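The chain below stands alone and is given as structure tokens, in the form predicted on its own.
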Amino acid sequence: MADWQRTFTCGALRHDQVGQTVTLNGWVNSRRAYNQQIFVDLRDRHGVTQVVFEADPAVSTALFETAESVGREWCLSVQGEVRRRLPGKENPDLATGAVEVVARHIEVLNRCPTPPFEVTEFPGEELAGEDVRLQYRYLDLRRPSLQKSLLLRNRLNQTIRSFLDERSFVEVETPLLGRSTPEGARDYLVPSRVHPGAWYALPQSPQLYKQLLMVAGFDRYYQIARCLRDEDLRADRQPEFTQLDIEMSFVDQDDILKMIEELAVVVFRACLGIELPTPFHRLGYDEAMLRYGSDKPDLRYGLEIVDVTDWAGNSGFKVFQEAVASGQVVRAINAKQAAGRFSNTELKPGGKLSEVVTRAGGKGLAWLKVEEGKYSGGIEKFFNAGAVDALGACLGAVPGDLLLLVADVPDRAAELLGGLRVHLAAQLGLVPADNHLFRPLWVVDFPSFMRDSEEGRWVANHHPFTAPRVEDIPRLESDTAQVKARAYDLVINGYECGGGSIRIHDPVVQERLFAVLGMPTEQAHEKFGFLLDALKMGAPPHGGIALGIDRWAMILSGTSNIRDVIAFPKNQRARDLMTGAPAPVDLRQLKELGL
């Protein structure tokens, strides 16, 4: 062991080590200089220890002079004696705050120029811009909050593996170079040098491979898999991401949901010390869209949407009556005790709250403030006698409430009020600030198909291997819009954290579904012949789910930015600012690929 190698980490020292000579390795977190003493807070991923350098000629003048020269983020090895801090000088914010190390030797392992931004985190101070932090990500990753997030992510992965191993799951790696399939997001394509003109696709998921593993007899499979999709980025999305893929044979939907609930309970207990109550709430897709305007509703607050179309058709308000007559719906939110939180200017056309609806494509926002014995808002005079009181009764209104209404086609009305609901929750402070309230739920019974208006055809709502409900199979072709899928999404606090389904294991049903999607038999066999052949070889009933590891880590860490839980993320333009990827390549490489 070299003389400079550590005997303790910077987070390990306590009263038990007082009087011992120890060696610490780490980075200079901060430095405070006085006439006869220099204090250096030495940091590693385990914690921070205060090191004291004293101007004592009997020890070493050079030691003090070296301590005077060190700067932030220098990498040091320090040897010294552990002692108790003076009474009143303890730091309760540090695990090592009751002790300090009196330095007797220092070795500079590496210097650091003035960092491009402050690595040390100070309460209340804004971080440097994200682009510069991503450019120097290796420095940004020294921040304790980021290290805490990545360590939590490590605990998440270890907990998952242990849980599944105890339940006889087999971890199987699936290929990264596969075939491009037509359904889903855009693929990242890889040209083949040995097969000019042919291309691999990087996996958007291991979906087909894990189904083939069920045919192969591996009845319980999992993989923490890297997946890639060439799609637009958001704060909770990256072009490359990690998901936990699970597939099981001889199961129905309840078996999978129950097992994932058990996994979630174990994960939240291990990572946060929180007990999640089970079973999780379940909502049908249609009910979720009606009550919350979203298929991933946040249940931590109310603000439920109420359909008032029947009332609106007889309300006397011409705008609503014409909307209802044209086949539109009228829906409302009662923002409890919010009348005083928004001025009339904010509510009127062009106002901040009204613009939440118009920016999303809505025609406008109607509103009424509930006051003692009356309603105000300008539109109350257009209603029939007693109509406003009837609306208030329908919405459970009391003085101080704010009633918000929109008229539009059903899907758009749901979308508009769903977005308004999320905005109101943020404005009214309804989302708990401590990020320790979790309301998971399952959204089930999704439509199997969605109509692509541009292409004039049906597309799979999830993916084309999702089984329809058994009772809906006879009407696959005759009543396609009403066919429901045996699909389920796990939602936590407004985030979709996983999705899965029971798969089609009957090749005849699979071919029928391909036909509904506008894929004739010959084309289906060209693109998915290997799957159809496999399903004919005694494929068992099977189903599974994919859980977004990045999103789980984000929620567990209490951040809303997925880049905080990924070691080396891309920015919002899918660029790696640290390495410069994507970047041009040598013309010789392109020539070898026939490009």
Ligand code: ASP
Second form
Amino acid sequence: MADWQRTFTCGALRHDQVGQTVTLNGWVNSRRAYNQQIFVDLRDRHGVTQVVFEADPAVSTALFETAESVGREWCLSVQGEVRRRLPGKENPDLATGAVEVVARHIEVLNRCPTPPFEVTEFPGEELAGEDVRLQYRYLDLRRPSLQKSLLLRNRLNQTIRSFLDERSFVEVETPLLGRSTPEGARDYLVPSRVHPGAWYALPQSPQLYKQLLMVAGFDRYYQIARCLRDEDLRADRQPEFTQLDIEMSFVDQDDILKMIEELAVVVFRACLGIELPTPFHRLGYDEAMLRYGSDKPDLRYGLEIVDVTDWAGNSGFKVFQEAVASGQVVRAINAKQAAGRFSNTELKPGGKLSEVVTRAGGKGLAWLKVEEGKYSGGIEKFFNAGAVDALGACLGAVPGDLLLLVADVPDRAAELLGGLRVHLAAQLGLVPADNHLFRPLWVVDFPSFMRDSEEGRWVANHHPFTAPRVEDIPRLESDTAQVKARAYDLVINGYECGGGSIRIHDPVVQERLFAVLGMPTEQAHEKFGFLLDALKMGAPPHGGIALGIDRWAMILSGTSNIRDVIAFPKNQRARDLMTGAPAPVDLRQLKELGL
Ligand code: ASP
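With the form predicted on its own in hand, show me what the form predicted together with the ligand looks like.
The complete assembly is shown below, putting the previous chain first.
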């Protein structure tokens, strides 16, 4: 061991080491001179330790001079004696705050120019701009809070691995260079040099490989897999992401949900020390859309949507009655005790709350404030006698409540009120700020197919390999809109954290499904012949799921920025500001590829 190498980390020293000579290695978190002394806070990923350099000529002036010259983020080795801090000088914010190291020797392992931003975090102080932090990501990653997020992510991965290993799952790596089999998003393509004009695609998910592993008999597979989708970016999306990919043979939907619930319980316990209650709540897709206006509802708050179409049709209010007569629905939210939180100006057309609905494509927002013995809002006078009271009774209204109503076609009404619900929860402070309340939920019974609004054809809601409910198989072609999938999504606090399905293992059903999606037999064989062949060769019944690891890490670490849980993320324009990717390449490289 070289004499500069550490004997302790910067997070280790306690009273027990007082009197010992130790060596620490780390980075200069801060340096201050005070009373003929220099204090250097030395940081590594384990913590921070205070090192004192004393201007004691009996020791060495060189030691003091070197300490005077060091700057922030220099990399040092310091040897010295551990001593108890003077009474009143302890730092309760530091795990090592009861002691300090009196330096006897210093070695500069490497210097650092003045860093482009402060790595040291000061409570309440704003961080430097994200672009410069992404450009110098290796410095940003020295920040304790980012280190904490990545360590938590590591804990998540290790917990998953040991959980699955204990249950006989086999970790298998599947190819990165594959065939383009679009799953709804755009592929990232890689040109083949050896086969000019032919392309590999980077995987959007290992979906087909994991199904083929079931045909191969592996029966329980998992992989912490990188997936790539060339999609337009949103705040919480990255072009590449990680998912825990799972597939099991000889199982039904309940087996998979139960196993994932157990995994979630173990993960939350290991990462946060929180016990999740099981079984998780389950909600059919139709009911989720009706009651929450979303297929990924946040159940930490109420604000449930109530369908009042029957009431509206006979309410005497012309606007509602005409809407109902033309096939629209009327749905309402009772925002409990929120009447005083929104001014009439905010509620009226053009007002802030009303605009939440109109900006999302709605025609308007009707509202009633509930007062002692009466309702106000301007529309109350248009109703039949007793109609408003009937509405109030149906919504459980009491004085102080605010009733909000929207009329539209069912899908849009759901979407508008779903958006309004999320907005209200934020405005009313119903979303707990701390990271301790988790309301996991399974959304099940999704429709198998959706109409592509541009092309007017059917597309798979999940993916084309998802099995329809057994009882729906006969009506795949005749009643396509009503076919429900054996698919499930795991939702936590309004985030979709995973999704999967029981797969089709009957090649004939798979071909029929391709045909419903507008892929005639010939084309299906050309694209997915390998899958159809495999299904014919004794494919077992199977199903699986994928959990978004980035999402999970975000939820567990309580951040809303996905880049906080990824070591080297792209920015919102899919750029890596540190390496400059994507970047132009040499003409020679392109020529070699025949491009
Ligand atoms: N392959 C699916 C996805 O990535 C997950 C699954 O069905 O297992 O969304």
